[in-house]
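Here we start with a single chain on its own, the form predicted on its own, put down as structure tokens.
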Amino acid sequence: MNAITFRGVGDVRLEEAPDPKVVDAGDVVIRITTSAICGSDLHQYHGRGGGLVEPGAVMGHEFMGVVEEVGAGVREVRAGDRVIVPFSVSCGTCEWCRERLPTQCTTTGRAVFGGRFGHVFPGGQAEYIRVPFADHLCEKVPADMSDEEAIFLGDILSTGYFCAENGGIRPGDSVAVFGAGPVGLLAMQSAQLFGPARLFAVDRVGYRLTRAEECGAEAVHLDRGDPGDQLRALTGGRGPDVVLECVGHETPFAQAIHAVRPGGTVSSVGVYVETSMGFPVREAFFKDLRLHMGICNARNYIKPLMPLVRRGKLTPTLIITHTMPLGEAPWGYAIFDRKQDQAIKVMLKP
């Protein structure tokens, strides 16, 4: 099959892959109909967070598609079914995965399609995939919605929702957004289901902040000085009630405790590569604040925020800028990471 594959910091090309098969009872093989580039993809791109995938690697963590072969163990799932699934890969069954927290699942060891972490399970960048334990992480995508609607449901929209419910927004609170990302956008979505009574985006890249405009928020240029300074200003002096971190670098997390009010929130769902990094902890300690972070067990959203998307509540499609044939992936990876022309999301069609 043909595969985005890596081959070293910033080089992915088009190949041929092994065909994946059926290995397990519980597996099923997926057509893949959508894939997308993820802003967590640039991490390998880069090299960042303590060593590459293996050259050859099959990457991407964000697809959807049909069922084509089904194990014999698998119950809930049939050949034909169209079905969304979550970027991290999960039994089901573990302690972690019964107490709701299928990312720290030790049956896979806290494993992400794509990834290095945990088990190695190839990517969806890809015509086809392997998918364990499918009748847990399966979830069936209803005919009347479209594949761009469906698949940012696996990762980037659940963590959006996630930031924000973690966030404990209150109607009529004001919010501020760092990073005006695919994440980010997202998160901005999910927070005005909770009622704040204004939203402010916070970005120096220019056409992001005119998509956070589109999705309700007032933009902060970052460019145009301290972003704590500028949201206390918008806000009479008291700065924003809760911060959703949607960035995962040690500048705007900073830059997020320093602008939040005293005895606010800050929600962090930025992917956090490096081991360590600074933390302005005597400034949280005197504020009183309270941090919640972590990355997003997408398959406990799935099926609650897609009636969501169905009904109009949310608009994940507003992200998209780029449709592209999956053989143009290296060209979407160069455009994505050096915010070229005007690339947002970038969505690859085998």
Second form
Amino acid sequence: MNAITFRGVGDVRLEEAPDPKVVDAGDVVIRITTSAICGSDLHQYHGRGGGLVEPGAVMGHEFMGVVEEVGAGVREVRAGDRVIVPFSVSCGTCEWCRERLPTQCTTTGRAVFGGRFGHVFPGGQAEYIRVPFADHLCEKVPADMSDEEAIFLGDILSTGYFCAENGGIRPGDSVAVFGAGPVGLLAMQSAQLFGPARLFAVDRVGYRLTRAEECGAEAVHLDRGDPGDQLRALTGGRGPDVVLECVGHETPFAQAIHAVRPGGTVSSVGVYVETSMGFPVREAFFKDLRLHMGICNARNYIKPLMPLVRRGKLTPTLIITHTMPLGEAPWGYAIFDRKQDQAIKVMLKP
Ligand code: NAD
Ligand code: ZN
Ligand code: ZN
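Let's see the other form, the form predicted in complex with ligand NAD, since the form predicted on its own is already up.
Up next: the whole complex, starting with the chain shown before.
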């Protein structure tokens, strides 16, 4: 089959890869109808955090499609089912899966499709993918939902919602979102469900801030000065009650802590692949802030968020700027990474 493979820093290619097969009785093979490029793929693309995937590894963890082959032990999923799958690979039965923390799955070693941690499961920027533990991982998609409406439930929409939920937003709060990329924009849409009086979007990319305004946010441009100072000026000197960090670097993490009001909450979903980083710990301590960070257990959110998308309360399709054949993914990675051609979310059609 054709797949997008990792060949080195800044180098992904369309190559021939082995056809996925049913290996274990609980597996299915899915024919992928849509996949996407995630901000987390960029960490790999940048060679960040060391420990890269093997050259030739199939990239991608945002995908959906139609079940084509079914293992002998699969009970719920059938050939022909149209399904969405979360980005992290989990068994559904180990201690952590039973605690509803599938990202901590001990059976898969906290694996992610196309990822470098835990057991290796080839990714979804491809024509086909093997999905283990299919009865647990596959969620059927209703016929009246498009691929574009459904696919982000497996990763960035669930993550954006998780970020807003962990912010503990109360009606009337002021909320600032660092990062107006795909995750930040969906965190903004999700934040709106909790009734904030003010919503701010912090970024330095003009066209992304314009998209943030379409999600009801007021733009705070990083080039116009320290974001904490700008946010304090906009909130009567207080600072936002809740800051959602959707970038994944040391600078915005520190800026989020500087910006939040005393006693406020910082909720961070940016991925930190480094083992450690600097942290304005004194300020965090004396501010009495609440901090939540982590990977999203997207499996838990697919079912509850699906009706919100179907009823138009969340409109994840708003972030899609490009749809291209799988073979053009190297260009898709380049424009998404460099913020060229107004790129926000790049979709791939195998
Ligand atoms: P992205 O790279 O397109 O978006 C990041 C945005 O942050 C960009 O628009 C960039 O201009 C902006 N930015 C950079 N520095 C900034 C700063 N100091 N302040 C404010 N904005 C700044 O990526 P994305 O797809 O939106 O993903 C965002 C992050 O979310 C990544 O780190 C990704 O790995 C992570 N992520 C986490 C999970 C999870 O489970 N926790 C899931 C999916 C993605
Ligand atoms: Zn992702
Ligand atoms: Zn498990």
